[in-house]
Amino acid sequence: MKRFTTTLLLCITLHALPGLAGDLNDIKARGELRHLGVPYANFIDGRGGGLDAELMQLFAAHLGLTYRYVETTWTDVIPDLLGVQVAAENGGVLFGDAVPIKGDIVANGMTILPWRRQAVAYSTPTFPNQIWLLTTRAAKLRPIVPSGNLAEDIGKVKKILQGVTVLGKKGTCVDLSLHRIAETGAVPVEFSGNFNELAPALLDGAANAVLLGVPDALIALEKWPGQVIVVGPVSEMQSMGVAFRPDAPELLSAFNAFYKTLLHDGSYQKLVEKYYPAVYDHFSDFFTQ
């Protein structure tokens, strides 16, 4: 991996792959919107459904384009968008060798993280997120008593992790290093499987606890009621968004305008209620922005 220190160099890399990149006019000329996605929670189900799948289908129709879903992985999703290898390192990002561009837009419940902001351009936030620590009823951990102060509650959670094995996944929003889990005295356990398998791995005894984003946590609580328990938060509030190439500002602007319309007429809220009804119990204010 070679570190590129300016956006200009990244853009040069993108334009070195003619015919594959492009902004809104190029995409319209091609007649197809390629939606890059990773099957995750209720955002992408891999069968044409999911909150972000339906959102992108609506956006393609709004633009008068054919919709095409392009499945990828968490490791490859940003490279497949940018046409260059990407890796997070010490809070920054490394850009490497050129790779084929496979899509125009990423939408799969992607958390807006500082290192990702150095690589992609994000839309207006589309979904709330926060990282929670979950455990099982059989484990010794118990939920904290909320104080009404988020920073204090995060401190409470981290204070009880001494000697606790905690499951996370590198390169994602539940990367253990992002939340300094090792510094709490916990025993970090890196998960090598699919992101969607984190909660089942906890139930199978892979660790005493697991880091999960709100979408995964809500699904786990619904799927295994009484078996999984939320201990408390380990992060400040976060947001998820749709990712674009930095050299596609017109496509980004078109999406933001479209999304604003969906919010104002209530269409987006209906989609959210279809796939994440429980999110309104925790973050209802987010969808009235």
The other form holds:
Amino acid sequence: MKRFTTTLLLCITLHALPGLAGDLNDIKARGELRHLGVPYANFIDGRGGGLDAELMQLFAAHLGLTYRYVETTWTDVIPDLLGVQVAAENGGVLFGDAVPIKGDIVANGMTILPWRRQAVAYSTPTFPNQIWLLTTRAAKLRPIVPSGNLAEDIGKVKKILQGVTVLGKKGTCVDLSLHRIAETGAVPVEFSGNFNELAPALLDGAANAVLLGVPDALIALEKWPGQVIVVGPVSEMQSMGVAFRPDAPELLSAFNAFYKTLLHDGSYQKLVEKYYPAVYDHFSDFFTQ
Amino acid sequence: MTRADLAGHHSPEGQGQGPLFFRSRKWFALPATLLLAGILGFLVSNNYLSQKKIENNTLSRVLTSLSGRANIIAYFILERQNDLRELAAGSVVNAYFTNKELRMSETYGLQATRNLVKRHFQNLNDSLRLGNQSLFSGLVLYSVSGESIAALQQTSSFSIDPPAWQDIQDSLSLSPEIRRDSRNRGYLLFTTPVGNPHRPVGYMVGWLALDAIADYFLKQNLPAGSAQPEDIDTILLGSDEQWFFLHQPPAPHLAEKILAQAGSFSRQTRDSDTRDFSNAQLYMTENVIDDKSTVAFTVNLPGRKMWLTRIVKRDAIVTSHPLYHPLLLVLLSSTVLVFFFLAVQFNTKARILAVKLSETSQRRQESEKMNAALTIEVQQRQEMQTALDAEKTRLQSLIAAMPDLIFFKDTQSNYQVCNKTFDDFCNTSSSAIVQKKDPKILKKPVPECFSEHDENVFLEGKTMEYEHWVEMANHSFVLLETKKSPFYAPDGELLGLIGVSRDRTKQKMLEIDLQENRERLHLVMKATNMGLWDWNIPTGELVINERWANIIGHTKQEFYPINIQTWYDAVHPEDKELSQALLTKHFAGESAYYSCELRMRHRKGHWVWVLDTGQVVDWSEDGTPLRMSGTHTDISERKSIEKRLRESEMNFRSLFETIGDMIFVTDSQGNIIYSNPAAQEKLGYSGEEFVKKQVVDLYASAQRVEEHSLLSAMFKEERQNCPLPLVSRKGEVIPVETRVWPGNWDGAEALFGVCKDLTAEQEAKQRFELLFRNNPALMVLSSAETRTIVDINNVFLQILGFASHEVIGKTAEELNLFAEPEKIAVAQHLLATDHLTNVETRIRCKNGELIDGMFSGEVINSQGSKHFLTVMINITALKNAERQLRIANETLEQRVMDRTKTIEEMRGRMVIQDKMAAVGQLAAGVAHEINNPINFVTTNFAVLKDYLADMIEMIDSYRLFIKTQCSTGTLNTSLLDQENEIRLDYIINDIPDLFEESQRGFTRIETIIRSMRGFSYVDRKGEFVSYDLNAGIEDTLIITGNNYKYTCDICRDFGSIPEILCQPELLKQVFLNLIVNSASAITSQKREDQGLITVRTRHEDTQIVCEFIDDGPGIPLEIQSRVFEPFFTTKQPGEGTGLGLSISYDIIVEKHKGEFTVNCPASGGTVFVIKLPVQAKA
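Counterpart to the form predicted alone, namely the form predicted together with the partner chain:
Below, the chain from earlier opens the complete complex, with every other chain and molecule after it.
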């Protein structure tokens, strides 16, 4: 009921701004696909490269549109897409004041979270994710011994967090409240910096541990070998996807169809191989399925 | 001329001339023939030697080529070993072990780390290629226990089965090693430990197929292979045990033989002292295989126990050359013709003469003709001889002119003939060498091998070649390359040997230089890491080396086909114009070489700074450049440094511009070439004005001589600072501290001077000095490092009594200044870490007197070092006053306490007195109320007694009467019976007793009432009255009778005592307390027998002594002293107030100035002793 209410509210809000939004035909009429993105890991490097940047460039070319990258922030990425302020609240989403719509599509390794699902429409999952807890050699945390059961492993990780300072970033997939870190007895430390700076902040002593998505964790392991240590998982398996306005179903369908072709001809796998060669080590099933 | 002609000429006349003529011709022919044969033999042998030389050169080239390849392969192996070591030392590989050690789980993280290692392998193989093959055929990271952590196996035609851990365990320290896989293919195995080599955590193992090495290093410029199965031209690589064909394996049956013997090649060549080539690492052995025409070249891989061997059919590389000397051909053909002619002639003549001898007479006429013909023939022969002589002369001249030493030795190694070059070389003459051996010719000791060589030539019967250094008479050494060939007579007899020696000293030296240059160039190329390019300008074709491509992130193969456009496309657009301009300038001959710093695009997209240098090495006749060679050097780091340098320069410039100190730069003559704004502002000169000045101009004229000498010393770097002040344009003297350093400014030597304006510092110093010297507090400046005292003020010396020299340079501990060292240790620690404020301690003066001081301190920097500045205020007077005040306070407090105690006691007594007063009033009231009825009862009782006596008398009369009447019977006896019944007689008898007893009771009541009245305060006036203590004690005993009469007996031992002045009521209170206490103590024993209380009085001198003695339980010794304390009681709560004895004490001691003591004798009980003065009233 709650979801229905929020979706209804969203639809009412979006329909109240018809001139600024638009589905596929409007975008085609405009001749430009505006890609909203936040520089994050190897999804968007901010210089035109990155898995999602290339994916969007291919998609724009596929549609015969000019590609334009619109950089935003994790806080503003959904408002810039929807044209309305949003905030996660107790697992749901609250809509606020109207803001200008700045883009048509969001692709920057955005994890599909329940509260986000209430605000945006997600494509077919494009990338796997899981949230891991990482620490440093200097910290006293030590990796768990995996049991073979993910839920049990998550429990093991959360059990050893009493008094541990854990770094996370609000509004993202490593939102500390999302993973109920405070309930474990840990000391949540809200990170105000760039999402990509979480691992450096950990090494800089901002906290004893940090939550990172697997893509980020793999990059951290590669960038700082021997300095960051994976303690264990704090979340079930997640997925990332491309986000659309709920009132742009045609654009969403077009993307899903396009994405399916890329998967079939192996182009997408090559892109993934280019930017995340290690992801096949952990989530090979995701791409073969 | 036919046989018939010859026969026809024979005549008898001619018979006599014929033999003579014939003999003369034969005499000529034989030596001519011998001479010709000799010359011919010489030329043939010379030709043979030339052919040998060509062969040897060919062999040498083959060997050199093989050596070059061996060096390349050895270097390649070294690089791979280094690759593996770098891999093992890399952070990624080590991170795996670190993460494992930290127990990072396989599922969460460790697998990623493991795959990182694997990708690291892949990156290595991708970035460094062996042709189009991977660098390593396989890489494995093993743990020390043999667990394969990460592995990379390349699949190609050169794949090798990965070696198992158990197979390589023995090879971990032997790397690299040649191994054989399960499919019999050879590979190089590399191993290196990961982590500490002595305690490795794992091992990096890599392997590389030998086929891949052969494919890359050996496939070019080698024969394509043999066409026939029996042909051999193959190359092997191996160690002592393992040998593999790297190139062109021969037919199987030959291959088996070669492999069987291959190991012996290296061993033979290593063990043998005979080396055919001067380079110690090159070996050649002939006839290694059954076929005698096979040659084996064995070359050691430098630094490895590996050998590269090429086995080849000699014919395949050494081809026989036809006789090539044209002169020799002409001479040979002529000689053959002559010989043929002479042979035919002699043969014919011989036979003809034989016939002539028998037919001389018939041939005379023909003989004339014959003679004529012979004359012609002789003439022809003479001409021919002349020609031959001329040819011989030319040949001798040629031989004499030849630069080689040519000699002939007989079979005894004695020289027989030599050419002029030989004479010159040995500084001798041809005649002098005949029949002499080497030592005598060379005039120096010669190696024994010289004669051995001759013997070998004689023994082997073939040409042999040697190379030896020969010491000359002038002690210089000459390298002779000598070929010696046996010389046989036509009949096959060995006559000696012909030797040709060539001075190869210069060539050898050139070779050595060339080799060194090559090695140097190789080292330089390796050290500078330069890329090479060679540009065919007309065609645009470009040849580069691997490094050229590596600099911009590519491999060489990626650029094929490459031309100049490839380079041009990679150049940064902004740099193309400059590069073209420089090239044009160089092509025009305006610059000696081309050199341009330009940017090239890296494979990853960024730009790499490259120093592109080159020079045209080939020009066409019309001056058009044809070919240009050059190098690429990666100067990105240098560019980065330059950038940082520029930034640094800007920083320094900003520093110079903004720094408050004055900065000058002067040339070596002292001329100012730079001044900073601070200098201009403080001294009042502009920058241009400074430039016109010398640095000495900035000093006062009176000090310029001194300044000049100081500056000279500074220029010579004999001193670095100058204390003289500067003078501003306005004449103001500015104290400065000038420090000077030599350096370079705009490329020339210069001096940098920094003048720190000390005006403020000096003022501060003066203020400090004044403050320090005149401070009324003790001030000490001590070194923070050594704690020694550096300076003290006068007050310090005055108060502590030291002289200055006794203190300076010593520590406080040495001076024994501190009376409380433990307090000072803490203070010093505080001072060293922060600062010290108001720490009090005591200081010992020189005379031992202690004074109190309050310390404060700070760390200050003085003259470049840290010092403690300590200030001590003398607070001795204050502390003394404080001590006195404390004592006074303590006294006052004691007095207050005493007073309070007294007040409390007084209050207690007052309470008791009030209480006693109340009791007294009550007793007085009760006594008064009882006394009145008792009085009239007593009075009435006396009357009643009288009345009763009368009545008894009457009753007796009545009874007598009744008794009489009854006896008379007048009356019945009932009255008598009634008397008997009530025992009237007894009553009557008892009444007097009852009255008596009642009387005593009344008396006692009166006594009690009197005592109560006496005890009460009713009668008390607070005045001392004369009183009998015995009476008082008796009164008290009476009153307290109920307390003791059931438990104690009273023993009154009253002495004769006079009355004394006292307050009786108070003393009786005391007596009462003592008697009640004794009775109570005895009662508390619950004893079966009666206790005893003895009250004894006596008169002793001026005092009355009263002792109250009981045989009760006594008082414990520890509380005896407390029994007189107020409220001290041993009774149960509610049973006593604890005031009895306290009040008693006050009454006896305070009121009556007596003594009141208690003691408990060892026999038991308690004795209270009261001593009262007879005249107690003051």
